[in-house]
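Only one chain is shown below, in structure tokens, and it's the form predicted on its own.
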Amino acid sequence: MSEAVMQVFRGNREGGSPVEFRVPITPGMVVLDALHHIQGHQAPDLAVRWNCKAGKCGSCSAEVNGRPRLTCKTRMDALPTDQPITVNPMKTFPVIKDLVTDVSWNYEVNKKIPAFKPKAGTDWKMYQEDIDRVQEFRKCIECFLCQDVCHVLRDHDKKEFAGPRFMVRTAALEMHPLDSADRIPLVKKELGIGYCNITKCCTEVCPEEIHITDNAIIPLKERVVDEFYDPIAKLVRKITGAK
């Protein structure tokens, strides 16, 4: 049987290495079956969140090889066994314990973004076709991928940018055929879209392939522009006097 070197994290907030184990690899073996054979055999207090192990809760992200992955989808049989696989916790969230990461913040973005409110007097009427294209976005797990390998939140004030994930749940509510409410001066100001320029690293990492740059993010700041920048829009405000 082969055997597989890894090197995974251990430590705190205060600081931490990583630490090498040996494990054997068995035929359809997966990053998290890995882990799970170092906590069962090597290091018990390994700490490790993870849920169904079917890439649908989004507890298991980690950094693997460099690489923001979810660990129960990540195939052992997949990766380079020439040279130590590494498993890192996210980076752009603060350590609690080895794999495990404070992703509170991200819930906290969450509560910014103003729920669906639907259009008065409607019948409740949608045609497939208005399904579409918010339907995409209703597959998110969040997992958190998106924001861990964005340049803006790693390299940045957290604050100043909602991150990928809350570009993709207000393009959802915002594109609902039957939502009424306006956020799109949430997006300018208080979600920071302006940050993104647009690199398309987070739609690589999604899991679930969402086209999160082409269908929510330039689809927003297409919103913003047109409600603060377009020039014909800006003449008739001046002209009516709205807002």
The other form holds:
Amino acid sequence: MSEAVMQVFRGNREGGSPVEFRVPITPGMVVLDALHHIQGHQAPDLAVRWNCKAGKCGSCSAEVNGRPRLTCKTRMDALPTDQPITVNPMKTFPVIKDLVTDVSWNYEVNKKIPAFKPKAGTDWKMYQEDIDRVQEFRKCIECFLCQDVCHVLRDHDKKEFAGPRFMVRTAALEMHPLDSADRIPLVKKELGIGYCNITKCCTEVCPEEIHITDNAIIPLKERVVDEFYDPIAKLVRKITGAK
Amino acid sequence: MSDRFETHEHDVLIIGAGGAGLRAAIEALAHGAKVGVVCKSLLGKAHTVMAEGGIAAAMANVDSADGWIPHFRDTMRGGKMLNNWRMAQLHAQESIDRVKELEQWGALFDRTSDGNILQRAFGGHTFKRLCHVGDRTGLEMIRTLQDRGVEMGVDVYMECTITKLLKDGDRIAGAFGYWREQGRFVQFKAKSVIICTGGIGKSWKITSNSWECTGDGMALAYDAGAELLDMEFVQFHPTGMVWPPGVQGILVTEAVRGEGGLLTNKLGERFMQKYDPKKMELSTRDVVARSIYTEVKEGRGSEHGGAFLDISHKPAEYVKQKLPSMYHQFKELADVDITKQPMEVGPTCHYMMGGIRVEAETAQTTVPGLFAAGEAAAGLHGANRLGGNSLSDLVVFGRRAGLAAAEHAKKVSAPNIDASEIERAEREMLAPFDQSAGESPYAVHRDLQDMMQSLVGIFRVEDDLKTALAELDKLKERATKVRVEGSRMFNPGWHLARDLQCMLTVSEAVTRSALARKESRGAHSRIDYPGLDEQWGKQNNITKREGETMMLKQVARPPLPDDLKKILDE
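The structure above corresponds to the form predicted on its own; please provide the structure of the form predicted in complex with its partner chain.
Below is the entire complex, every chain and molecule, led by the chain shown above.
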């Protein structure tokens, strides 16, 4: 049985460093399996978040060989074996311990977004073609990998920008065929959409393959432009009642 | 009341933030209660998120002949008549409104061509009944409930584990636990407590359940003197992944069969013909799980010890649209393209039909002020749960529990917390740090899982169950001596040392109940008692704590009223 060398970050808010572990490789093994093996046999206090181990809950996010990934969906046999596999916590968020980071900021941002507000007197008829786009957004498992990779949050620490995840959530609400609230001023101001310069890094790391930039952020940017910088379009919308 | 710890006060404290816990919170908030929700993980990560196939509700959007009566009948028949009939009735009647409500809170279910909620076929359901969002229905549900709860201003205590329920005399007074992050202790004072902690799958080696499913709520309630009901009924889902080893047990949704997937053995035979020629692949889960198990055991299994499940006869685009997460799961984890190749599947420990005994209308347990809903509670599903009836269970009885708990809180005075109970809870939690020579909790957990898998699995027999009880005694002894390394700060080894206690309690309850029930019914299959027994069909197993001893007794199943009896006779 072959062995992998893992370099796993160990530390806390004060600091830390990579620690090396050797783990036997089994067929189909994923990085999370390796972390569990370390917990079970070498370091029982290694802090790792995980839940479903099936790519459905978005808990086990980390940076494997420098790339933001779900560790439960990262196959060991897809990584080069001639060098150690590095596993680090998400850089954008403060470390609590080892691979566990403080993601509470995301939950605070989320509270700023007004919930779904149905149109008055609707008969709740909706057609599949009208909800396909929104269902794409609702696939989001809140792994926060898009937040982690976003350079506005990661490198510039501009927490005035809500980040890709909350652009996706807002887009889902704005494009819900029966929603009646207007979140475009919020998108412009409190959520800071102007900070995004559409480098599409978020789209690249999304494990749910949501087209974050093309389908959520750019259309929201267009709505901001329409609402704030195009008075004629705004007038037309007011008259026709379109959102 | 001890002031050494951080203290929070609520009218209603809810333990668990899955579908049942969040629905309970929403209802209690709507009735003016001050509500707190405690959960072991981050909000939105509870096991509900993994539910795939759909939520059962007789909306009759696709099959117009459906209604609560056929849904009630299917649920009772699927549960081999051991269900609490009143729960089954309320569930069938109320699930329709609960689904509509989810839509009104922003959930987007797949649609019919005329703009209504689409419904799909599922095992044991006479009509197309499961409202769904591809194969990620649970995610849609939890996100909808989470958003609703946040909008209403619910207080959520994330990554916090409850280790003890506190009592004031006979009644509930609150709960004690620790913050996973820093390891600090915390106490909650509450007039009502609702347990929504889900299942117990982590006691078995092959399971679809997450690390959270360690039977906490059932063990907490049992310790607090509540009764557990029908603990022998553990559902093994017929289709978990079997290869590669790392993914063993991960769920393959029943929606694959609902959408037309076929089960075959290595000879290419559609073996369900032998076991249930009428319903075939859409037979109930207990039957399909036993059939696959039998095929493998008799040498007709696949290369890695499973059966083949094939959906590749459907158009590739259709498969990707209706089963997107299955497509990705197999492609990424098993190098299998399900639009072209069959999947290899086998039984995986999935769901607990048994659990905390509750009153049907109010979800109240036998302890005043203590309520339970969702998988942690028992009664609705009887001896076997139908697919899709779990998500509906969560919202129907989550709502009822939230309502009853809020009403209860209005009627009672503030409870007192007994400082000596807190001190004992604290001592118990810190004990593993004082062990210098004990073994790792992970080692004890592995042995528990291996033992339950081999001795208290799909097929059971008296000798195995007796051996299991003896093994449990040894494991309990070992668990009292486990050693924890490191500090209290986010220490999974320490967390497991505590969860292990809960798993041992529920494992013992399952084993004792399984040993007592000398018949085969639904998910409980005894090799030594292969048939249904008339007397056992009339009674439920109750597990209760007497001092330090686990006591088992049988109570008569409540008699069916004539109108419902007539429905079932049709």
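None of these values were measured; they are calculated from a predicted model. Residue numbers count along the first chain shown, from 1. Note that the rigid core is defined as the largest set of C-alphas that superpose within 1.5 Å between two forms.
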Does residue 234 move its CA by 2 angstroms or more between the two forms when the core is aligned?
yes
